[in-house]
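Below you'll find only one chain, the form predicted alone, shown as structure tokens.
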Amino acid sequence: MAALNVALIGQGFMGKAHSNAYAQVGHFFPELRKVRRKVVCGRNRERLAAFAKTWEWEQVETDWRRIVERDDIDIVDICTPNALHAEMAVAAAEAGKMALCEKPAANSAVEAAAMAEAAKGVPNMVWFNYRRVPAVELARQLVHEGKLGRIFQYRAAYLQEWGNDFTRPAAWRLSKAAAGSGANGDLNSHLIDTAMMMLGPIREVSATMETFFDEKPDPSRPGETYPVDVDDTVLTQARFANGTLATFEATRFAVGVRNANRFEIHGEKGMLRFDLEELNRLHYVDASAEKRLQGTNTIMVTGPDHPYAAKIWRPGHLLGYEHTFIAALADFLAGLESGEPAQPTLDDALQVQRVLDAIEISAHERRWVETGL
């Protein structure tokens, strides 16, 4: 079977992560259909050429529309600022291309709905890569198997500190027009996707947002500033359709924390806890054990009998951030063969976006808001 030709739009941090996945997926999952790094697209031709050489993309392009029109492109992978996702994904799907898209899928539920509608019948996936952390997938399995029984509370936090760095230049992530939101779309989207993967739809939310500095010093123009019009922090209370209560905290001002994506689940039969900064470990309490033996068990989720373990390293050998993208791509390719779409699809991302929109409405109007899910 011929290899699938991939066009990547975007040459930033996520472009690097995706390029690595395309380069490595065949090494760990050799039974799957091959992918060919055909063309990478970006605006800065000089940097684009260097990127293409480093990651062995065969061609470069500066106009994404020409990529979509090409007959030799099978997959269009979108790694651009969020405001560009919808137009690109819709155009790719309407041209019959498989559509892969970074998260959040869009800047609003309206955009996300248009993307999901256009992609009906076209294989697609959204890169919520933390679903592919083996410890997270094991947690999902344990919840769905009933190991925790009825879930009472779910608490999650995604903490970063870079918002407090005033030497950083202006960037699209600090612009509402380009990013749609700040910590809500960038970080909270991961928390919401993981939570709904575990527990189903979120019914209603109550949220607070804060922008600590509405302007920052511009390092490129001494004495001048640039505006910031996105949220730095968002705090959310939520109620799932199944009755579980939840809290979500997403912030770029958690000074002292580089990249902590955490959740804790409390049920009648036990507890699960995960932190991305301990990516290979899942903490589990079995409340059915006799009291004198109850305590937190730390499971090293690197095999045997753990998600993805047999395909990557031998048991006990640690995995890294990059493997989450490799596994996501492998699941997408496997879904092409099985006919079972790899999740999350654009339909799943639309559900996340509806929650994000409800959070923003709640914060602005200071009230509980139903998500419609």
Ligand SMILES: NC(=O)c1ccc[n+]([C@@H]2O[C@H](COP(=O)([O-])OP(=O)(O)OC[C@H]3O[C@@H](n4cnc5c(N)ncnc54)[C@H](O)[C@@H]3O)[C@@H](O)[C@H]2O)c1
Second form
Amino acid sequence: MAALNVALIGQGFMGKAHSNAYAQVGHFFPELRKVRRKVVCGRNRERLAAFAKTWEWEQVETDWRRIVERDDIDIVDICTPNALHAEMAVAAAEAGKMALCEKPAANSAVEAAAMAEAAKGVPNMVWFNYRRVPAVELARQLVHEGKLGRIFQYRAAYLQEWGNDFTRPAAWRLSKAAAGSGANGDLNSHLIDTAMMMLGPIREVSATMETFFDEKPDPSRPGETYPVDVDDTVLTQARFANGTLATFEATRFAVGVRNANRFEIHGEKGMLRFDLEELNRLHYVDASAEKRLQGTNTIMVTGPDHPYAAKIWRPGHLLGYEHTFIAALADFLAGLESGEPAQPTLDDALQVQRVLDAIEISAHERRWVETGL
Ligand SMILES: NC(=O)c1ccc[n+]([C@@H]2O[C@H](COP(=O)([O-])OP(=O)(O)OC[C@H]3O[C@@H](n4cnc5c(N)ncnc54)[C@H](O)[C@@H]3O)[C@@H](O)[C@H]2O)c1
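Any chance you could show the form predicted in complex with this ligand after that form predicted alone?
Zooming out: every chain and molecule, the one shown earlier first.
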């Protein structure tokens, strides 16, 4: 079968992570349909040319609309600032392209709904890549198999510290118009997606948000500042439809912590604990074991019977951040063959967006808000 021609929009951090996934997926998953790095799109032609050379994209383009119009493109992959996702995904899907999109899907549930609607007829996926950490997938399997029994509490935190760095230039992530929100869309979206993958829909939320600095020094204009109009930190209490209670903490001001993405799940039969900073490990307590032997089991989720691991390295050989993107892409390609679409689709991402919107309303109106899920 002919290779699928990919067009990537955005040559930044995610452009790099996704380029690596396209380059590597056929090495680890040779049975899947091949992908061809056809064209990469960005705004700066000079930097784009260097990027294309490094990551072996065949062509470059500076106008994303021209990509969508091309007959020889099968997949459009969107790695741009959040405000651009909806327009690009809708245009790609309406042109009959498969649509892959970075998270959060959009700036609002209204936008995400339009994307999901446009993409009804085409394969699509949103890159909530942490679903593909083998330890996270193992946790999902254990929860779904009932290993923890009834789940009482779910506790999650996504902690970064870069908000407290005042040497950084103005960036789209600090602008509501470009990013939709701050820590809520950027970090909480990952937590909410993982949590709903584990436990189903979140029914209601109560949240508070803070912007610690609404302006920051602009390094390119000494003495001047630039505005910040998004949340730096968002704290959420939530109740799932199944009755589980949860807390979610997402922040760019967790000074001392670079990129922790943690959850703990407490059920009647035990506990699971994960932290992205140790992504090969899952901690498990079996509360039904003999009391004097009870303690935390540290499972190295690197095979041979663990998700994804066997396809990558031999048992015990560590996996990294990049494998989450390779595995997500592999699942997407496998879904094309099996007819069982890989998750999360834009429909799933719409559910996440509904929760994010409810969190925002709750924080502003200082009350519990139902998500409608
Ligand atoms: N899944 C993850 O773990 C993860 C991590 C980081 C970012 N993200 C998401 O990925 C997306 C991109 O984030 P990033 O960190 O790569 O940002 P970035 O700033 O590093 O890169 C954004 C890219 O978009 C390009 N761009 C902007 N406007 C454009 C336009 N009109 N046409 C073409 N290209 C345009 C920029 O030139 C830049 O190359 C965001 O939605 C973000 O939330 C996801």
